[in-house]
Structures are given as C-alpha cells and as structure tokens.
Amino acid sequence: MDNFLQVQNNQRVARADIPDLPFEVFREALLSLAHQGGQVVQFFAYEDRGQNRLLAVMRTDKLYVTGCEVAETYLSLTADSTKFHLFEREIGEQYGIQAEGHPWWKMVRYHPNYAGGTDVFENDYQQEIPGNYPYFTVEGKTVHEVAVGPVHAGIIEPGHFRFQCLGERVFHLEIQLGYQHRGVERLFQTVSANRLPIIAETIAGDTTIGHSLCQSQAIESLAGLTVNKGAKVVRTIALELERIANHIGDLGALSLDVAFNPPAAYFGRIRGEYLNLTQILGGNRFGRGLVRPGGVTQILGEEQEQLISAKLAELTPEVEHVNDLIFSSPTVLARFDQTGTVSHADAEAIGLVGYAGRACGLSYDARVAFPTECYADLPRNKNERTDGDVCSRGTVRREEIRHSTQMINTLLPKRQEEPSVLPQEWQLAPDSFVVSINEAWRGEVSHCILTDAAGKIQRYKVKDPSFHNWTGLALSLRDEGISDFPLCNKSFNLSYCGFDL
C-alpha cells in the first residue's frame, strides 16, 4: 500500500500527504486494489494551481486516498473495473476530461463543465437541459422500446426510463437523470459558512439526517470543533429515525404495487408517527435544522425522553404486524420471490451500498466498517436472505427495522442534556483534506472537502448513495417483465436529486 495514505473516517490530514503519484502508477494502484475487492468511495478531479488532478477514496476494511496530476485525456479504469463506471462520466462531464476507452461515454447530469473548456462526449448533446441523449439500441423487427418518463404521475421528481424489449420482456433498461441538477457542490463551495448546513441538509429531502451528519463531521475535523455525548446521542436516533421512517414507507408501497392494499395504508399512518417521533427529538419531521457542525440545536429532555419510549413501545407491534401481513401472504410473495435479482457477483462489480448490496450478500455497513457517533457501542445487524431479489431487499428492510428500534431503545436512557450549539463561524484548517462516511437509510453517503492554503474550500465533493445503485436498478430488470419495473424500482426506491446534486 505504498502507494496509498490510510486515513480514518473523519480524520484531517495535510495534503501534503496525500502521494502524488505518476498517472500510470496511479492507475494501476487503483485498479490493483479494486481487483482485490477494493470499493471506490470518491473517485472525482478538481483543479489547482491551474492544472487539473485526481484524487481517489478507496475501502477495504480500512480507507486509503491518493491522487495524480491528469492530462486531458488518459486510458480509462472503467475499462478494466466496472466500479469507476459513473465516477469517470462524472470527471468527463465536470472538467472535460477525456477517459479513453471507456464503455459507456455519455452525460451524468447536462451542465457545461467547470473549466470552461470543449466538450468531451460526442453529437455535442451536452447542454443545460437534458433531453437529446444517445440511448443505447437494440434492433431486430420485433424489438421494441418503451420511453417512461422525465415527467412521471404522482409527486416523484423527473428521470427517464428507457426499456428494449421483446414483448413483455427486458433486455436492457438505460436510466437517464440529471432533471434536478441544481450545482450543489460548486455552491459549497462559494457559498458563507452559515449556509452550508442548509444546503447539505436539502441534497435529498429525504436524507437530511445522513447528508448533514456527514458535512457536519467534516468541518467539526477541519475545524477541530468538539461533540458532546449527549449530542452524539441524539444524531444517533435521528439517523436511526430516518431509517425506520422510510423503510416503512417503502414496505407499504411494496404492498401497493402488488395490489395488497391493507400495508399500504398502515404503514402510510405509521410512517407519519416516525416523522412525528423526529419531530419530537428535533424540532422538525425530517430533522431540518437538527445536526450543525459541533452538537445538534436540540437537547433530548426526559420529556422527549418519554414520548419517544412511549411511543416506539406502542408503535413496534403493530410494525410486526403488519410486515407479518406483507411477508406471510402467498400472493405477495410469488411476486416479490425471484423478481428483480441482481447477482452477488454483479453487485459487487458495481459496488451497491446499503440494502440493496445487503441483500446481494455485501456484508458492508459503514456503521460497522468506520463507525461515527455512537455506533461503536452498538450491536451489528445480522441478514437472513440475501438472494439479491425483491423479497430479500425488503426483508433486509424489515430486519433494519428492528435493528433500528433495538439501537433507539438501547441509546435514549444514555441521553445527556448538554448545551446545543448556536450558530457560529469555523476557521478551517489549511490545505487540508477529509473525507466522512456514514450509512444513511438508503446505504453510504460520503462527503469530501480539501481546504486551500487561506483554509476556503476548494473542492467539496458529495456522493449520495444512489450514485452506485442505480445501476444495479437497471441490472434488476435484465430478462424480467416490463410490468415487474414498478416493483423493482420500489425495491430499491432510489433518489433523482441525491444523485443529480
């Protein structure tokens, strides 16, 4: 590993550090560790001094960064390792950088990109609004393609769908985002300290807890700001709450889709008393406002102590219940049971995070693998089925559940009432880099920022973690019927903001 920095989860280190390695050797580097099961974290360019670099983010049971200075263009990873797929799209899009060889060459997000320069991909389609996009074909006079979307019914956000068929059944489904690219990393970086948690905690509505814990542990180790125990405590439940409240909001409509409509509705309700549970602990339902860099804004009194205990005793029962309803009927098992598989192998080719790498049989949880807060203390969770279906993605859901509860029970008699933070301005530290992890509800979310030498951020980069799961959503629907997509898509319930940024 000669060739790497190890750095722990939060940790500041001095650029300085970081090797500087020639591109070839950075390359193989990258490519030697991926090969040994090696997962990208951050993979992203940034420019400075007037020349544009690489850095890489790497795990293993520990993290490792390094970096290069790159050409315009250089001889792609992805061809040899899946796993850089999107990050190199990402760096062709974001400083026009050309990955030579690469497999899949197209647009992430249409923005014009950062440096100002040509672009890179082909048929000059890059522009501000998306639309003219180079899907990929299958022809033969039976095939056919089905467009679904960016403008979908309901109140979920734009994404286009584009499935080749043969009748019923998929060959290939392409996934085209970027409708809701709004800058947020280049606003990052020019925005006042202030701003900056208002910003992380709206990357995707609803990942406020997990994308604010991580900006906010960043600048706490840029800014050697101190955590109090009882605040710990509290981003714990919080992110904890966060979990249980969408796993049960997609459990339910998992059961919508199959037309099992009883589930649907309790969990619509019981989804609302989660929320209401943040709202106690936090001052809002989706945790707006809660997580600043140094504490929290909340103190968790016995009153709020009680509620929360009250009502997670009254609630988990009838959680039971009603997931005994989902996963005990034969109609709705034919349908989640072998549908929407994705391969152990292919899951770990593209690096699926959180669930949905859970129920492929990924035994990664960053809470376990590079724990933050409290999670040090806490027990493991433990997988039954991991089959890589529909029924093992919300079985896993299921499972963390009640893992979720088991970890707020255990942590709210710890609670300690210490100040809140109020608002305040942080002097970073100088040419400095770090990077945070945490397991968010839908997997891991990681956040990175280098400091220049008067302590400004110069590049604030984000990785949301449907950035790695969409492509496993795509994979879901190989030789599956078109009619299976909405159960799938559910199944995985990925987010278009989070990833667009």
Contents of the next structure:
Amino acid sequence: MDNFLQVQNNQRVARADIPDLPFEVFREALLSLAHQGGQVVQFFAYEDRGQNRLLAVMRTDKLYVTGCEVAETYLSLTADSTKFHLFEREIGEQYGIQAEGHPWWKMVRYHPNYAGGTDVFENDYQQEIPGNYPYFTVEGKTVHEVAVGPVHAGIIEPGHFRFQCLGERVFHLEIQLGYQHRGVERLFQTVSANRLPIIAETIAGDTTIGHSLCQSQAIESLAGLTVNKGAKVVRTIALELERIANHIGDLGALSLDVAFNPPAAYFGRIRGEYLNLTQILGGNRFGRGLVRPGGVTQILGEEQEQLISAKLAELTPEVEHVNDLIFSSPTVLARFDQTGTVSHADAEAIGLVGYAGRACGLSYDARVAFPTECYADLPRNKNERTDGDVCSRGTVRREEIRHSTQMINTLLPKRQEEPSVLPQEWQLAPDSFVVSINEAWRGEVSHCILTDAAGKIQRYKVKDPSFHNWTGLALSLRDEGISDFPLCNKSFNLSYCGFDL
Amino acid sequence: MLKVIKNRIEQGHRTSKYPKEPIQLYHRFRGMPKVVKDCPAELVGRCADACPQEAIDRKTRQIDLGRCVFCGLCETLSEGKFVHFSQDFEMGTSCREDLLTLGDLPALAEHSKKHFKKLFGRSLQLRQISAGGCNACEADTNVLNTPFFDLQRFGIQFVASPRHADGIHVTGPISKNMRAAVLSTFEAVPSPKVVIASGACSISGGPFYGSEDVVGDLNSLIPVDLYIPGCPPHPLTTLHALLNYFK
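Next, give the form predicted together with its partner chain, keeping in mind that what was shown is the form predicted alone.
Below: every chain and molecule of the assembly, starting with the one above.
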C-alpha cells in the first residue's frame, strides 16, 4: 500500500501528501487493489498548471487515495478490470483524454470537453444527442430492435433505451443517458459560495439530503467548521426519512408494475406522509433548505419530535400490513422471484452499490463502513435475501424501511435544542483534498473537493450511486422478457439527473 | 383476498376535500413570501446580496417567484423583518411579470384565457416533459395521481402520448440535450394547446442559471401560458393552478 495514502471519510489532507506516481505504477497499483476486491469510489481527471492529472479514491474496508500525471492517451484500466469502465469514459468526455484499448469507448453525457480540444468520441456537438454513436446491434432473421425514449410514457426523467430482442427475449439492453446534463460540476467550480448548497440539493431531487450532506461535510472539513450534536441528529433523521419515503414509493410502484393495484394506491399515499414528515422537520417535502455547511437551519423541537413520533407510530403498522400484502401474494411473488437477476460475481465486477448491491450479497453499507453523523452509534441492518433478483431488491428495501424507522425512533429522544446554523462565510483550506461519502437511499454518494493555493475550489467531483448501478440494470435484462423491463427498472429505480449531473 | 379487504378497511377513504375546504399546511412550510414594505433599505440590501438565486430586487423590494427556490435564507437573515414565508401555497400565475411580487398575486382564475376554460374545463390531458429536472418537480407532480389528491376526479390526466394531449407540462431548466425533444414533443401536440412551466428551473433556470449546458427559460423556446413557481412546487400549488386556470 506504499502507493496509496490512507484517508478517513471527510478527512482534510494536504494535496502534497497524495502520492504522485508514474502512470505505469499508478495503473498497476489500482488494478492490483481492484483485483483484491477493492472498489472505485472516485476516479477522475483534473487540470493542474496546464497538465492533466488523474486522481483515484479506492475502498476496501478503508479508503485509499492516489494520483498521477496523465498524457493525452493512456493504457486503459478497463481492459483489465470492468470496475473502471464508466469512469474512464467520463475522463475522456470531460478532459479529452483517450483510454487506449477501452472495450466500450462511447460518450457518457454528450457534451464538448472542458479544454475545448479535439473530441475523443468524434462527435459534432451541433448535432443532437447521441451524435455519431452507432448503437450496439444484433443481426439475424428474427432479431428486432426496440427503441424507447428520451421522452418516456410516464412522468419520469428522460433517457434512451435500445433493446436487442429475439421475440420477447432481450439479448442486450443499451442505455444512453445525458439528456439531463446541466453542468453541475462546472457550476460548483465557478459560482459564488452561497449557490453551492442550492445546486447540491438539486443534483438529484429525491436524494436532496444525501447530496447536501456530502457537500456540507466536505466543506466543513475543508473550512474547519464544527457541527453540534443536535444538528447531527436532525441530519441523520432526515437522511433516513428520505430513504423510507423512496423505498415505500418504489415498493408501491413495483406492485403496480405487476398489476396488483391496492398496495400501489396505499403506498402512493403513505410515501407522501413521510415526505410531509420531512416538511415538518425542515419546511419542504424534499428537505430543501435544511442541511447547510456547519449544521442545519431548523432545530428539532419538542413539537416536531412529538408530531414525527406520533405519525411514525400510526404509519408503521400500516406499512407492515401493506408490505405483507405485497410479499405474501402468490401473483406478485411469481413475477418478483428469479426476475432480473444480477449474479454476485457480476455485481462485484461492476461495483454495484446500495440496496442493489446488498441484494446481490455485497454487504457494503457506507453507514457501517465509513460512518458520518450519528451512524457510528446505530445498529446495522442485516439482509435476509441476497439472490440478486427483483424479489431480493424488494426485500432488502422492505427490511431497510423497518431498520430506518427503528433508527429514527432511537434518535428522536436524543434531540438537543442547540442553535440552528446561520448563514456564514467560510474559507476553505488551500491546496487541500477531501472525499466525502454517505449512504443515501440508493447507495454510496460521494463528493470530492480539491482546492488551489488560494483556497478556491479547483475541482469538484460528484458521484451518484446511479453511476455504478445503471450497468446493473442493463445486466439484469439479459435473457429476460422485455415485458419485465418496467419491473427490473423500478426495482433499481436509478437517477437520470444524478448520473447526468 | 382477506388481506386485501383488511388493508382496504384499514386504509379507508383518504382523498382530500381541497378545494372545497381549505388545507392548512404545517407552519414551517415555506409558501408565498410576504414582504414588509417599510423595512430598512440596508436590510433589503443585505438579503438581496445574500440571495443565492438573485431573486430580490432591492429597489422595488419585489421577490421574483420565478427565480426563488424558497430556501428561507432572507427570512432567517432579516429575522422576518423583511420577508416572512407564509403557508399560502396558491402561487400560479398566467403572466411572467406577475411573479415579481410583494406577496400578493392577481387571482389566477380571472386571468386565464377564456377559450382554454371552454376547451379544457371539463377534460384536460397533459403530456409531462422532464427537461433537466432534478426529479423533485416530477415526483411532486406524479403524486397528484395518488388517492390523497386524486387529480383524475377533476377530469385532468397526464397521458403517455403527445398526440393524445391538450398541452405540455414542462419541468427542468431545458438542458441543451433535451431542447430538440421538448420542441418535437410540443409539435406533436395538436393545436390549440397549452404550455405550462412548472418549477423555478423551467421559469428561470432555477438553481442552474448561468450554466452553459441549459437553455434556462422555457418561455424563450415556446410561449408559456401558465407558470407554477416552487422548487419543487408543492402538489397543492400545482393542483390549485390547474383548477383555477382551467376550471
């Protein structure tokens, strides 16, 4: 491990302490860690004094960071380990750096690179997405192609899907995203400090708390701000309420996708009740305006504690009953069981995170491995079913609703009426680096900040769990019936905007 | 089967009586901001400087609801002496200028186009387009189909095909990668058609204003008929706007 610097979650480190390896050594070090079970948390490029550099954060049960200088082309790591696949394509798209020998070289979000240099995907950005990219096709007498999107049939975000099918069976699903690209990372590097939390909250609206926690913690670390215990309790409760609301909404939608309507109607309404609890906490159903660097803007008073506690007591049995209705219905289980299976080996190879990973038997949970806020003092969840299918993903989410409810009930009496945070100016430490990781409802969210000599943000990198998990959705469709796509899709429920940034 | 019946009885009837009966939202909810007109200019200036959305005009003291994300910063900074966020969620307007406000909006029902009421008052089908939205606007629009709001009882539906729609409901700052899809979806809707901009993003770019990767303002692409402010708009804000504009 000489080639890495071991860091803690949210620990400020001097950039000078991060190893600066020759590229070949960097490549070998990352690959060797990946082959020993290490996973990629962050792997990105940035420009420093006219020279492109790479930086990687890897995790085992610890966090490791390392870096190197990179030329215009380099020998792809993906050729030896699929864990790097999407990261290398992103590096190519953002900085025009070519990964030689990459097995699936295509754009990620479809935008010109930051340097304004030659495009490594040979796209002309005057053309509409997807530019010059020929989709992967399968040829044969009865093989056909189904194209869906970007505008889908419901009220959902845009993305393009290509299914290569033989009759009803799907050989291959290719997912092209990028329609939601808003330039989040570049905004973070250019806008004034007061806009940072507002943009962080809208990276992925359903993960408002997850992303704003990452950003706040990263800024707190670099600016040396301390957060009081009361604020930590509020933040943890808010993150768990976000998790419950999303899990409940999706379990209802899964039931709807197999044409079992009553649970969908009940969970549709009950999800709103949990959003309203977040509104009681912070004045907004998605937790907007609640988490800010240095703490939270609203305290958890006696009134809020009682309202939340009473509502949870009312809702918990209802949720149990509706879940029982879903998971004891033979018609539901017949559709959930052994549908959309991702094997443990595949999940490991592509680095699935969150409940999708846990449903495949990858136990990683950032709340346990790299705890922030109150998580070090809270018990972990155990997963009963890890077969990698729709039923496992549903079951893990059912278990997590129970687990999160218990955590909130444990935390509510621990509230402390310490002052809420007032808007403050902060100064980030110069020439520093921090990586922040939180287990949001979909899985591992991570933000990285690199500051320059003046303490300004030189590079801001965001990674939503969907960045890992979209590949999992594509794999789950292999050799499945195309009519099971909605079911598989909803069992992952990935973020388009979180991926597209 | 027994479980279905037991759950049905437990769930009961949950549909809201709004708009026949008013709904009081929790006092922490940040709805329509109310401006204290005679507060010191220095305080207005401080709030305007701090506002991340540049939504406060220091001369007229108006707040631009098309830019505001209702973060509550100005209320905290001024301790309620310049701005106070009320629990009033009825904020839809038919005109962009009306969104610049001191806390009072013209009655939406009187400003809607009369032929829209005649055409769509009994049946309105909308095609939703997410164009760079963060999925919060989308989620809180989708929620209108749940039993509490039960949008369909008003004859309003979100449909799958633009060919079946009477108009479009757009969320997001119109990412450049969605510009063409927004225009072709709009073209596929038969005339006469309505255009609804929902959320700060589609009205002004929202949190993403200034980004090179977004168009930032739906009105610059297609003339907008109805504006629904918020980040995201509360489902009741959307419901109120739809009912008052079309009914």
